[in-house]
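Only one chain comes next, encoded as structure tokens, the form predicted on its own.
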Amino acid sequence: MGCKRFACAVCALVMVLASLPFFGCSSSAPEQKPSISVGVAIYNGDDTFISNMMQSLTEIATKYEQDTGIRVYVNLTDAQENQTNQNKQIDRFVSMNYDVLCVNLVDRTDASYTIDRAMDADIPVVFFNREPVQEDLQKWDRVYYVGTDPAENGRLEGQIVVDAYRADPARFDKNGDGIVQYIIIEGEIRHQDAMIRTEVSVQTLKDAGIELEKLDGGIASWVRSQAAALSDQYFEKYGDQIELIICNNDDMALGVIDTVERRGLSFNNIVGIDGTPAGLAAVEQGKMLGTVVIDYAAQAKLIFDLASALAVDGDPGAVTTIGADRTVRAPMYVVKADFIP
């Protein structure tokens, strides 16, 4: 966690394309090639996952200049986990009259507030990462929703923990009762991911024919540290009696990691999603289990390519495959320890 550094080159970045003459400023100016503006709000940009999103979209954008010929002037906000500033860069985005937004909502339930305003100006809106409601995308037929599936993530996590189960029970079953004890760390409250991958990981275990107990479980909002410290005072409470830890993306398994490492325990029983580097990377060292890999450099092309469509009023079905709810679902893998077959 923690991407300031990230997040003030973002900033530079927006900062020395504002100083640059938008399309249609000035009729006496230079011939411009043309040009698209591209609004983008984030809900927390320390997010580790979306931090590297990000990261990808500004270079895709800077092909896509490259390639095409057409200027892309990103401007990218940070709402800090809050509704109503978010709600506020948004109101900015449209009065600037930006070609397309680009928007990870804080709150999914809230998306309503931003197609009403984007409808009004006429300009199409890409969300990605936190999914609206099914409701708030049928609303208009110019918003659109990139993202992975949550239960295939949640059955994909808990089938890495089957296949380890499988090559090896006694490694889970350290007790010998014949039933594997958990912990579960979710991301945040009353979150639609963290809710479904929490309940289907769970399941496809228990679909397996594997004995579960329930130990504990907490929320810890995605974050690593926040993780850490639940993990310590679970293992202060349970010490040896957990077998396994489910979280819900890698930055809680990398708390968790943390934590075990600090205690100078012997426990590589964890499972996360999202398959960042420093995720891959515990994986490969026999830290954790495995991830559930969501490509967010694939993610990112798949925001940019709608958008960059929809900028310039072209045909977004010609980039992507979108669904009749008007999503368009990116692709993910498994990444397992050498051990897992």
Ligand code: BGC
Given for the second form:
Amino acid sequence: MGCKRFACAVCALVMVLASLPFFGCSSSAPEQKPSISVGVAIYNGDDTFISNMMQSLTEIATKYEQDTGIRVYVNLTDAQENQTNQNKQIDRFVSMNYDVLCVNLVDRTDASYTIDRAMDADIPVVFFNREPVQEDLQKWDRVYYVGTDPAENGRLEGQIVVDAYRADPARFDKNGDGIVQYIIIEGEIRHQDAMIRTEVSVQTLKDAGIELEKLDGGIASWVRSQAAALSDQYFEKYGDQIELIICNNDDMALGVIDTVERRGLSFNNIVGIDGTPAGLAAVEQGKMLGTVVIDYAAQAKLIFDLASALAVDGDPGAVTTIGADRTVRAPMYVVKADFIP
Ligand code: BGC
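What I would like now is the form predicted in complex with beta-D-glucopyranose (BGC), since the data block earlier showed the form predicted on its own; can you produce it?
What follows is the entire complex, opening with the chain shown before.
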């Protein structure tokens, strides 16, 4: 829903780019660009985290216009989880000579199409959220990636559970066997964040000396309703044996909470990642242990700062620190329920 509203706001911002004065600009153009055009391609507008981030991006673009006097034309396209759609959207941006592309790939292993088109047209690219492989990122020195460090996401998520466990081990050991029986609910199978978050969050518990037993686990592709359905099966099958549910993101944690509430259970040993407004509200209401806030507004700011610097031919290194791996890592922090120290 957020994204549909956002898309309308963007429509209002987007002009017929071909008729803009800077298109095909001649050598008599003033040194300071009067406007910049930013083509933004997202993998799926129904994704809560991405749609929140895009909302922030438009607000940041508006503020930039006010601060600099440079007009910003943001055109947002939604691939609806189809890489072929996204490739066509990229072709269109390139054919209209956009100043910079910001791309949230559908398939993170399929970045070369975008990079090759962009290189031919000399249009810089800022990938975000779905990290291309290093081989692709190293193809051209005008390609960047903005995202969080998924290992740190997982470590912080695991640490929320460690803190809660240390404060009250009994909360995680209903059957008194000294072992935490857990379930893991994962994001998309090929998404780097899902794989790494899962591995590191579980390892963080093990490293803290917590004995674990995995009861079950499955993929809900970041989606609340899928996690609700999956956790319903798990509660049906394992009932009270479940002592902890680790989710790769907040929307899936919220799906588990939907099931808990529908079944009338009192279970809140649930953790997530993202810090979406709904996720934070659930933590505040004590419906889950905590979340790792991937500050989407801060991430949108990094994406925009980098993109606008590239678009006005600025030095991207002046606006943020770019690693040798061509990535920029966005900050994150933890929010825990108030019963956890
Ligand atoms: C977020 C998920 C989101 C996914 C989209 C992840 O980093 O945590 O909520 O669905 O990115 O690619």
